[in-house]
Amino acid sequence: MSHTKVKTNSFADQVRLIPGGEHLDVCFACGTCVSKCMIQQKAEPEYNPRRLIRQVMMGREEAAFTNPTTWMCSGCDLCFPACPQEIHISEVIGAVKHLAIEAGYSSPLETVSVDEGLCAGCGICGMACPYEAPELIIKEINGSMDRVAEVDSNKCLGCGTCVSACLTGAISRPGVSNSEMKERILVAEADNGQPNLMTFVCDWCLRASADVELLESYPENVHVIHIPCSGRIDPEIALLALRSGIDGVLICGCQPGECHYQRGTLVSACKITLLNLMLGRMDMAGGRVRFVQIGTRDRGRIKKEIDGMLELLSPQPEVH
């Protein structure tokens, strides 16, 4: 959406003119949003909406435009229910981001890329993306005009949901591309006598550091792969793990309403449900692929889920 440039007396006035920015003066910098957000804890110590708003009010445009808060807010609104002023702080941040892009600044985040030679121009990536970052354009490819997806790097937050949605493997993101995921699965070594469990853990579903550290304490038969969002996992990845000798696949994502990337957990839930229906028709289900949604208050639950899955996969003693 474009906005008419209006001469104003201050940077704050410009922010107020952007939809969502009108809440700028309502915030009284209590810091509750910071305490609810996991970005500062998990990804960027400098993330601080209160500091960003202060920079806006002081007219420090460059500081605000280069502030990681401006680019890293995912709009999950986990902070909204706790805000005593009942404002969507994400909308205020979005207004600052809009002005930053207008001023020529660009996102510093790791984003996805499109292999135009593989892209079929189907548009599924755009439908899957929570931020509408990919869009279809017409351009010349190998001497002829074709329809391909193009990703707006200023909208993309790198969740990887579009990577799993792409039917041709044309979209990738460093660290969680199809080839990298497959390589990590194929090198997972089996531990004789013990059930092998492949566990994919969303970077945002575990708030307690003790839960994250716990993942490193399991023996080698529990293979843990950290992913930016559970929406990154598709049925092909789970099936590849099973074909490679893995006994079970556990996917851990956020609880509905708490997904850091807004709807990644819903996308994953749909895909894994369909996969289990398919496996059930082939008499291959038996709980070998599970998707669990962990809330921010569910401390210690990750251990129960992994231990429960291992117990399910363990050979049962024969009854005589």
The other form holds:
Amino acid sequence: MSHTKVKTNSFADQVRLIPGGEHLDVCFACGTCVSKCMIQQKAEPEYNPRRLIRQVMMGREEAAFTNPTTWMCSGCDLCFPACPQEIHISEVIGAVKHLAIEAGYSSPLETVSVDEGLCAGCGICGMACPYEAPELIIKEINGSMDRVAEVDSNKCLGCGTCVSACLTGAISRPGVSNSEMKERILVAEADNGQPNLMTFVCDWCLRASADVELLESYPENVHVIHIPCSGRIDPEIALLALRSGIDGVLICGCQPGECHYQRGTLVSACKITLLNLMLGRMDMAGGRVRFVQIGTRDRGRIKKEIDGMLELLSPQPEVH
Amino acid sequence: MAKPKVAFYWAASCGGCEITVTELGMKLVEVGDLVDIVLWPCLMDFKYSDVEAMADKEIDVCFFNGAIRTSENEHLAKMLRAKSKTMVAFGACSHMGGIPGLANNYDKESIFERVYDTSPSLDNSAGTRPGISTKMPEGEIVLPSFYEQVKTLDQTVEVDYYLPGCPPVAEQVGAVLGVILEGKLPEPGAVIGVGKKTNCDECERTKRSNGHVRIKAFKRPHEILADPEVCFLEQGLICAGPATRAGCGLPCIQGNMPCRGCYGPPEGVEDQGAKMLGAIAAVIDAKTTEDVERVMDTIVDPLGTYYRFNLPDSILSELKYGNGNGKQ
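Now the other one: the form predicted together with the partner chain, given that the block above is the form predicted on its own.
After this comes the whole thing, all chains and molecules, with the earlier chain placed first.
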């Protein structure tokens, strides 16, 4: 009589040993998480959390380590309230990522980098980052010991919240660097007599594809700029846009609790509320800069927000 | 070779910039031997008519401190610009507007109302307001007019160099005087007498948890006994150090007071206040909207905190006053 020997140190066992990984035992692979996962919906339709968990259970180590979900999961935890087993799936994915890094794999994502010649070592980036990716270290730079930030590219998910918080322009990410953002806001003013609205839209807040497509349908006076997270928005960028002739700035982020990068939307709320307070103190209140937090159930809300801003910014008809 | 002619002038300022020059101590005597001072209202007796009588570009260097608040400030700025080869904006007020520039969040009328009518320490039952022109038996006497907004020096005349600080520290003033006397000034437009990065680069306070501390509530310096070894921001004290160009040698921070930002923004930042606001907002410890509101409520006077020295130089002022804010 032959017995199949039970592998005592299977890949799944290794995952179970990492805090968070133990949830693996209670997953019955219903796939409810898949319906909530924004990565599956917006970035990698071929991959999803359930598939990753199955790969772990089946011992398909390499497939799990190279699965985009492993690296892209931002811990937004939209899947958590939906899971009938109350599994923190992001923690399981985190355990897989931990093992992947130990095994020598590294993040395939576009992450931030630090120009040590510019970095002053203030540490604002580390305080801003949802994932504590930047860390302050002391190292020799140009012959003297200096305190600078160093980014763990395996922790960084590229949201850009640190880029907008950096005061010396030392920390940057291709696509959303200061110079690229400044270039993107310098748009030709539309001459169709309509107000110029600049809309910054976070890559994750619009769940319905119809809402995403709608953004393309607006005429030239509605300038849409896609950003990875509303946390990337910088009050100086909003002011620069207004100075360059833009009539209003609308920033769209996720609803708190649903923010893809956990805290970007809260940081943005703070920034834009304070900015508006200052505009008010300078007698320029009036809602020319607005931040809206769009929930996963707010289908069609983006249209209302854009149309509302356009109406607010339109020249009022003269009263006779 | 004739000694270089140097002028010092003060416009809308407090006098602190003059004091910083006298802080040079005995070095000032040496400077006095090396240059020919042609105007310095604070220390020496010259008349405006002496300067008016000079030929254009006769003065080699003019150190101009103070913002442009009145018609007299503007008149002197324009006159000294015409008479000087090199114009240096000396100190935060001429550089960015400084403390007087905070008045840009009020209009002229509300400032007058406060100063001449409603101030609690005032008895002005006659309702006297300063007039530009008053007829007296001896003739007409005139006062400068008070402008609607405070401007920086470079919004009024062309400026060659900026020497920041409220006031600039004496060591930097001495260093800049040395550079001028050696004829080694950089290309015009440069900010001089400053360091490379921001104050954090020179600050030796420690950061805890490798810089991962977030802030639940901001405090004001009088509310806590600040730990002299630890980063102010981590202690909840709003420190402008991260948003401020190095160069002062950190006298405030060494005195256990957070940086207030007088040296202006680092290279590449156009609006020091907005940039600092963005950084401070990014370090809050918040998980819900209520948390955000709670932390935000602890920031007393955000405008005065973020724009303490640079309101006239800000994009905010530019948006409010339109093209009048453009640099010369």
